[in-house]
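Here we start with a single chain on its own, the form predicted on its own, put down as structure tokens.
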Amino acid sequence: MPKLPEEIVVDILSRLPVKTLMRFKCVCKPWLSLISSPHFAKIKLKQARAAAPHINTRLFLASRPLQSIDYEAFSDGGGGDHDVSQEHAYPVTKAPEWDVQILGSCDGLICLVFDYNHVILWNPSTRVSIELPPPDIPDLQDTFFCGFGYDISIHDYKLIMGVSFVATEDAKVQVLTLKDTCWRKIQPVDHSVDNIYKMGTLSNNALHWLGSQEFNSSIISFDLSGERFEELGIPDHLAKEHCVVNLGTMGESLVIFCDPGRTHFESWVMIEYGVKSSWTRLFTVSGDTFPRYKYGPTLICFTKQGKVVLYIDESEWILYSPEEETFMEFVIKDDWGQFESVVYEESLVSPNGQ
């Protein structure tokens, strides 16, 4: 048979699940080459995104064991031949004695602390990990806010981090690329602006937040090129009433969930980016659809069928049909009792900074 030209090889490559291609490494030298270039890494997310954009995404846990879970597998029924959960090895040379804290996820790439101290960039598809150096913030175990995302502006990665309660005087906020792994600062806040915290939702090149600002709940925005922070407006009476849980996204658009009147539960997504007006209500939940959770739910994601993976009780993850108002529950191994989750993707791309 005659030699395959190498533009139909990477074709054909690029369409299988990553982790084929991490065994078809050992397959011969020139596979192992090209598998593991950047190029063929960024080709490979490309497709995938182009293709089906669903399936090669999981729900990460950051658990005790460390897992991930298929829940477009567990959606349509046990996924056949997929393994719904899956457990990692951790990326640090032994467990971690207190939580794992996630910074954030983009391209297949996810950012934790451990114990603290100890930011690592990890791929769990290819096992590949970097330790990056920490901020000069004086006291990672004090809440502070946080996010990871892709400047396509300079084709690089960048994480920001910065304290939780930003209207002081003394506000820190650092940003690090992920080419020269140094810390700069950047300029805070808006002093009007007070209380985010946690992990930023990355949507249109920029990482969100939920804040105040003038006894009303905002969203504020960090754009990854300008760096800068905005704040995006959202729906008034959602607003004034400060019932939004958290941020979300679908597909590429920011959505938020909300429990206004404490009675039930709505999400509304943003059609089109910054336009407060182009908010619209996606579903509503009544607070008895979950009546044995003492917390209420916070969104995680969407699933292609237009399920919605929710985070409840601060210790259950549940798969929710707004069209049949039913629920599953995904069973989960974990000693930790509450942890942090994040989607992300399953990719070929390296943390080195290539």
The other form holds:
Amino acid sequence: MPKLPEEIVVDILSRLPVKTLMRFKCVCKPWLSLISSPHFAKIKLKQARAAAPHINTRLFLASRPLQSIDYEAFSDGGGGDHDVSQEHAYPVTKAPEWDVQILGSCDGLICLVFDYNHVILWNPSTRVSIELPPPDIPDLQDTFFCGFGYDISIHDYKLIMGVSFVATEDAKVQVLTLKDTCWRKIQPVDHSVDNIYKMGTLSNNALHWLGSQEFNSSIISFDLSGERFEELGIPDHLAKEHCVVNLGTMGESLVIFCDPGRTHFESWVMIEYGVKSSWTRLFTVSGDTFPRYKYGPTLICFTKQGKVVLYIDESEWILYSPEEETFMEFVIKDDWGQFESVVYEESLVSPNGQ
Amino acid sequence: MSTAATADASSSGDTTEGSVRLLTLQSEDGEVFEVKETIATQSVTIKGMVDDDCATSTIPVCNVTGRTLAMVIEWWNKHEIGAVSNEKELKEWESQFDTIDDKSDRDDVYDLLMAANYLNIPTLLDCCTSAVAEAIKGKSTDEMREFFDIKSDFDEKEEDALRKENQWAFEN
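One more: the block was the form predicted on its own; return the form predicted in complex with the partner chain.
Following is the full complex, with the preceding chain placed first.
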């Protein structure tokens, strides 16, 4: 083929899978510098989201070994010949002794903690990783809350970690920006973060945790640019008696998964971000749907066809179809039992924060 | 805007078919095509000319041969409503280029890409770049160089080092 204009070549390359692009770095020097550039990583991310967001997402499991599932392919019936799960080599030299903790996921980067002290920012698609300094938190084995996201106002990624327990008067929150890889303390204005735990859910440039005050559920948000904690309203009848099980997203929208009355499960989506009256029910599923399981499900993610990946019994992964009211089990190899998970996009984004 | 252009067209001797105005396009090699305005304005370039009232006489489409322009018009006809092609349609279109390894097909795609770029037809450009991406995603670096007529500017040592660094991307 004779020479094509550069913008067309960029367009074509931006449509290729990450693995192919890693190989094509060896074609010539201009391609190497194009494929390695943060600018191209952004073009590719944008292209993937516009053209086929569902082809590009996988569910990462902090299992042993580390693996990811192409849940869309599984949903499309690709469970047969096609390998829906893929193993990942550890981004640390030594296999960890303890549970791998997930701090967050954004733009194809996943932040993990190995053996309670190695904080690793990793792109599983390009296999590039860096180690970040650990935060000044006394013991990462204790209960903490965390999250990872992109601050559009400074064009940089932020990692946030905080300690939260009821007894603490001044909950400690720390933020690391990727470009300078330095932790700094920020002070939450009230006691909003006293009861939030685990990994925050990223939506609308903010992180979200399930909070609780007395016997009510609430959502605590953290605006990544303004670095403020705020409470997001949820429907009153769902806020009562800790009825929200967990948070999730559908596209860009925030979703809650609830078990009102302990008889069934409901999922609600916040159509207009920040507007309490815009919460709309997505689906209801009876508790009897999953008779074999002792414990109730938590919501993990949605497929493009509106099916739902649920984590159930603290050990099983199922794909539930609200339309057909049926479910399929994922077969997952694991030596540990319980582990965390997070959805990520395949991308070229470098953890080096260039 | 289009009302003004239509009124103007009758006075300048442009043809109309019913209420639909026809535009006259002339390829680089002199072939002349009459195309409905509603169809040809899928090209952002031609739409700009129509909007600016510059499409009243024959529009020269430089850099595009009659053979390619005929293919472009076929694409326009298939997408008359101007809607973005759906997945099935895209697959159908792509299936034409299943044998893109064949030199003549490759030339066709190249010509279409260049025409879509020149005439600024986003849907056609999108479709052709997708088709090429699909055709090349499994290729080796040598095949890529051959495909895009690229000469490697790495010396042997550099290429070996780079290959080692990304060894996994060369495995199945």
